[in-house]
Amino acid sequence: MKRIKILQEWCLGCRLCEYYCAYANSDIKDMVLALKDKEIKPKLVIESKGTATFALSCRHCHDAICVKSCISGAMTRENGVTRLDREKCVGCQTCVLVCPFGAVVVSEDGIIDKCELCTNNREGEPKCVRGCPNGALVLEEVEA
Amino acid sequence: MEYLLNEYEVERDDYRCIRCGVCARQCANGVHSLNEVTKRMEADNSQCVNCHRCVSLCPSGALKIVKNRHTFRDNANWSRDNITEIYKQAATGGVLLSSMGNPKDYPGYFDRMLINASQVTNPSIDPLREPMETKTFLGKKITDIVRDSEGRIVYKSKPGLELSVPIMFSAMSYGSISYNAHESLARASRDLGIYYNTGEGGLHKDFYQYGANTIVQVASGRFGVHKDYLEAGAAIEIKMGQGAKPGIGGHLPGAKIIKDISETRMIPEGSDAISPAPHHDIYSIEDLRQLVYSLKEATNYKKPVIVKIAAVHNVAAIASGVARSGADIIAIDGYRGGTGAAPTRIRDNVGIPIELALASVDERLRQEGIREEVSIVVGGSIRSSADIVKAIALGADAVYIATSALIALGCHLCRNCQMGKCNWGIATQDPELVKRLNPNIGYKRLVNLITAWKHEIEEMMGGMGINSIEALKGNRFMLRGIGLNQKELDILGIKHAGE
């Protein structure tokens, strides 16, 4: 199974990953129409303090506390990816509360949102990794 | 009067701009910013150096940099550069500084030479199916066969360098370029089986592990030179001159002498690193010979010594003297060679083309019967594998590349290295900018470049029916001039196309 490895050493804090994430999950092919004049809600965020920055998204934990704590069964783990069924989510935000990384976000409609490694959109593989200009995000194979 | 025309303008397609602000976050010159009132991105064109960082990273393709159309009254004699440079000097009283190689419109001889190919009467070779040798050796050649009492040949090799391809990365000091640029060069050299050159700034302690692929330089400033340093490298280079600034020393401003660099150069933090124009102990070939042999003595005669000179008017006679000084390899740097900073007038007006220098040095050393005493390495704007094939056919044993290597690492030739704010993390010591060059990516790009050039060299050699670099060396029959006058053809030692 695949994981996004975060290499803080090489993160430039340019925030391209946030925009590529929002674009990949937009269902709109034209980037201008997808992102212009909109407040983007990426599923990955640049965390920063001083000059140190890194891009954080769902870690897809082995023993995911968000899956365990989901009251509606919307969170599941399939092939190493923690998935979200938006139909089942009731918006209680328990997962937001329990996630130790703060990697679960709330979308505009109150339903939660999270990184599914772009397996749930047209990209198929993480757009943030491909778009990072400095190799600060790397897709690597890890043991299940 | 003080107003200086900005040379470039940022052209932003306002429809395509998604206001992500990546350009603003990535421009070290502070060109881009968000106007809080209009909510549109703006550009301060006066600060733009045309390095393309913003253009390359803009996710929606909204940016391009164009030349400012604003113009002086047409004048075939007084160019915009002539006029604005006078304004600059009138305002400051200072010497103009520039970086990278001479950009002026002088004739390029590599572009006026064509390579031969086999047809009908001699077969060409397919490098993908047949063996093709690009390996080469630098150093003094063994000229006589010595046998022991039983008639067996005694193998007595002389100190030299073995290259998988006749290409090396030329001298760029740690200080003029960043730690990450050095790491990329060092790792690529080890992967490729070639060499990189420390330049005159010493060798960072982290890079001693790449010693077997390192040429350590001893220049007039003698920065970072000590016994371990000399022993760490595969060869030692004495830098007498540099193509971009023949006759001139160097000056790395104190601001760039950060902790690591001060330790590597063995000078106090924040002090200017000034390399004198001459070596103060070298005023003759005999003096040079003393330094060559001092370095050989210090390293037990195990390492070849390279003497690097700039291509200047009497280069053939100088090279002959260098060959007699005991040097194993002569490196000649042409007037197009790059630099991290040089006085503009020197860079643009001093020196001669490497092609002419190479041809005359090779010819002179042959005439004097000392060609096998030294290998010749040439640098100064080797831009492609075709330039390499032409250089070798003119008589070079190998080439030095630096500008090409930096371009592979991301350099867009904006030629503002002297500012120390390189947006590509190459010619800077600002840790936040240095970080932009990830050596894990950089070294692979260098390996890719040299691998691609190796394939192309093999293709061109195969086309000529030649299957080894050694057979191409000095093979000037493989070259023809185009658009050259008789004098130029005579110096290059080649015939004109059609002859």
The other form holds:
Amino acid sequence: MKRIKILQEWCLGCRLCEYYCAYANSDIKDMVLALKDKEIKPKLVIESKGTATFALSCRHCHDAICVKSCISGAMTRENGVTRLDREKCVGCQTCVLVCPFGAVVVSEDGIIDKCELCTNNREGEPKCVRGCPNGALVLEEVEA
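Taking the form predicted together with the partner chain as the starting point, write out the structure of the form predicted on its own.
Only a single chain is listed, so you will not see partners or other molecules.
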């Protein structure tokens, strides 16, 4: 399974990755137009507890309980990525309740939202990973 890992020793806590995430999911080509004077809604959130810093995002679990519990078939696994088909989502929020990591959230329109590792772009790796100025985020392949 693939997931985004944070290298705590390199994280500055700048949260720039959150902005890159929100920009990547905005469908607007200009970052300034996409984010300026707007509340950002990233699918990856950086949390800090004392000296520990971690990235809260979908772990793309091999045996994903969110996929198993989805009553509409909107959540699927494809090439190691847990994906969401927004057209099929009925907004029952079962996946939100069962996700042990709190990585599935409800968007403003009532449809579920989650990190899909920027699989909709053609740059190879998620924008949060590419945009981290210190290289603190890495996309890793983890055995199930």
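The term rigid core refers to the most C-alpha atoms you can superpose between the two forms while keeping them within 1.5 Å. Please read these numbers as outputs of a predicted model, since none were measured by experiment. Numbering follows the first chain given and starts at 1.
Once the rigid core is overlaid between the two forms, Ala52 counts among the residues whose Cα shifts by 2 Å or more.
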